[in-house]
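First, one chain by itself in structure tokens, the form predicted alone.
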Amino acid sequence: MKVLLLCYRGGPFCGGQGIYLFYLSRELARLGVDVDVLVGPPYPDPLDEWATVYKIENLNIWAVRTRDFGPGRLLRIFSVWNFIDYLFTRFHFFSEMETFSMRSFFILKKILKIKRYDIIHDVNSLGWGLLLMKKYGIPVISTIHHPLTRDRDADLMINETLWDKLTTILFYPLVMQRFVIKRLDRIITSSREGINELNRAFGVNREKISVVYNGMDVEQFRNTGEEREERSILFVGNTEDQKKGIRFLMEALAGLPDDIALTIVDEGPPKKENAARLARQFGVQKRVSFTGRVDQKELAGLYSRKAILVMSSLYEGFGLPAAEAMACETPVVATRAGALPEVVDGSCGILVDPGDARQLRDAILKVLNDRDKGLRLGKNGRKRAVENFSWETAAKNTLEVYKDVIHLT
């Protein structure tokens, strides 16, 4: 079988879908998929091992100003989807997903001529360019974690005044996605609860929504042996997304005994600010750190250092720091947000409302304060990651998904 997956960001730090893009890539071809791959910056690690790649040029200029382009961008600038970026963004729209489709159309058209594809797979961008891709007879699937709806509510819930709105409603392309999603072969998402919130958000049809779960290197994270750390949480996640619950994780802590510190792995000020602001907010900067950002060996240590992860967000469409800390044998402490619940359940971790700093406070403490409840917790969770949220699972899912769109059209 000979696969195009098309990913508009492909660094690993640009987002899960880089690490999407990976690891996917990788496990498809282990498993003898033809793999090739369109993907636009940042760009991945070497996939070159196990796939043929296309770069796909993209100047990531949204709420970059003008004046600030430097002589290599303003050159490009003038060449015509770069303008067309350009354009947009000074409009405010993100217009990222619509240029790379339309890019990759345009770049497909000269590949079709010496390969052929049984399928394409676009991660994540449902831009314009995927319904071009299927005039040329090749099924078009795409897999959408979760529907942007939830971004754009969430930051429309800070928005202090009328230009920022406005600003945040323009920012999303939902009327694209909307449009083309409804006209694909196919929609993987990774839980049951995503196939509801695509079905609320974008009217798909429940019976065109395939469930493959998220993978994750099960070699990679494991327990390294280390001491645990028994009054430290820890937060994995961007403390600028407002579904990530950060707020509530602060009023937690703010609650807890004064020997209890909490470790984020993300940018702290002056990068980030809004974590800081909050932990001054709650009284509790003195016990907060942050680590920046760290490559996956540095990721396994924390998770096998630290007493429990902490996930306090308001909506997960699917939760993959759970699942990490899971397979490194640490409890998890997360609300019942989302996906939440189909990836912790009540053999590796406990289950909390969201949006409730004093249940987050108490589930912490009955973890921190029953050393035996901890480890039986990791202990499952362990198991519970391996069995259900590795790469090579995930990938043989989708390969079936494949298999199933290919033998219906």
Second form
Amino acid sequence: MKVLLLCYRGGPFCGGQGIYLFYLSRELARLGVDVDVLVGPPYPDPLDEWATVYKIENLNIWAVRTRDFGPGRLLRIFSVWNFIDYLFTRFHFFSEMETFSMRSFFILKKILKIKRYDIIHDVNSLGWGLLLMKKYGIPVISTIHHPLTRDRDADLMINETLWDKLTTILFYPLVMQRFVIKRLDRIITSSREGINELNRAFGVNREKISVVYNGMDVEQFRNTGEEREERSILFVGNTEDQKKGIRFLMEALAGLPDDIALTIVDEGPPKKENAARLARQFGVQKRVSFTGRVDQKELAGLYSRKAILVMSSLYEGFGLPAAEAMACETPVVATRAGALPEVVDGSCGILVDPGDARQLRDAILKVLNDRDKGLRLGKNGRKRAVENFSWETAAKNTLEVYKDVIHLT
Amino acid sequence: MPRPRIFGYLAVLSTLILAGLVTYSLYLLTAENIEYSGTDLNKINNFTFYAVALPLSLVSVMVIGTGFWIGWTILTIKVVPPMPDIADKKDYSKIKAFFLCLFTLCLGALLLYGISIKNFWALAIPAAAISLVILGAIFWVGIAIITTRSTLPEEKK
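Next block, the form predicted together with its partner chain, ref. the form predicted alone:
Let's see the whole complex now, leading with the same chain.
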């Protein structure tokens, strides 16, 4: 089988999609699938061992002032798609998905003169170009972990002025995504909750949505054997993302004994101010530390050393940190938001209501004060993660979806 | 002079000339012939008129429609619960959004009415706006090319 994967940002630090692209392409290739990749910048770690990679240009100029582009990018603006990108981004549109899909469409036209694909698999873009690609007679599917309406609503929740709201609404290409998603051959999402979400947000027919749980590297994410820091809790995620509910974690931390410290795996100030501001607001700034960006090896070490992973999310499309922590035998305290109850069950963690700092605090204390319980939850977590959330399983299930779509079309 | 800077100057000069031409041809050249209601476009062949009016009005309606859609979204969206930090603050954005909807509706109606009676300004204003936005973008890139250092300052090398 020949598959073309599309990903508008392929770097491993650009949200989950870069990681998804890397591992899914590798595991599909291991299953005997011939994988080609069309990817935009930041480009992924080398995939050449198992896939043919076509790099697509993009200037990544959203929220960058024209004067700060630098000489290299300034001259490249004078080409059709770069200029469209430039024009749209000046009006606060996030046009990267549109232009990536259109550029891909034109490049695909050239590739198809020498190759043929059985299926085209888009990751997260839902751009207009996908509909044009369908005209080549190849089924097109897309993976959507959660609809962007969730991100928009989370942003609107903190926007105070009309201008903030206006730019938030302009930023998300929801009109395009709503139109495109209904016309694709299949949508893959990473949880059963995702089916309801996509149906609610975009009116996608439930029968067109398949669930494939996200994968993770269960060999990389395993307990390193380092000694546990018994009074230390961990948070992994983008602290500027309001969906992560970091505010409630800070509030919970303020209610916990002073010897309990929080480590955040993300950039702190001056790059990201939100978490530090909230820590000051709740008077816990001395108990909060930031690691900055870490690679997977370091992350596995952090999961293994800290006593608990806390996910205070108000919404999660999947909740990859929870699965990674489980694989490292670390108990998880998470909210029941989004897909988290599908990842974390009672055997490997404690679930609380989203937006309730008191429940979060009590659950953390319960695990910290009962060492045996923590150990038991950790062991069960590893077992559950390996059985359900390995990339091998994810790739096999994705391949089943491919076969089903090809058979039907 | 380095080549990129020549491009920059070319972009700035050509956009200035084109912007001047657009403004002159649409507003100054016709001014003598225009009464307050504008040039009479009824003399133009229907096909010719709509060949220009349709694409222009389509783009204009899309822009105005986007404004209306933003206002409507702010007016109707239910985002619950609000973040506790800002829950107590007064939010006037719904009132402003209402006026945004009203304004865009009026503007859209005015545009369509203008097109239907073949009013000159219904074509001239959107044409100038679209042209000047595009030219302005090129002009701004040209300025940035001219004023951006192409090499690092000596001490940072």
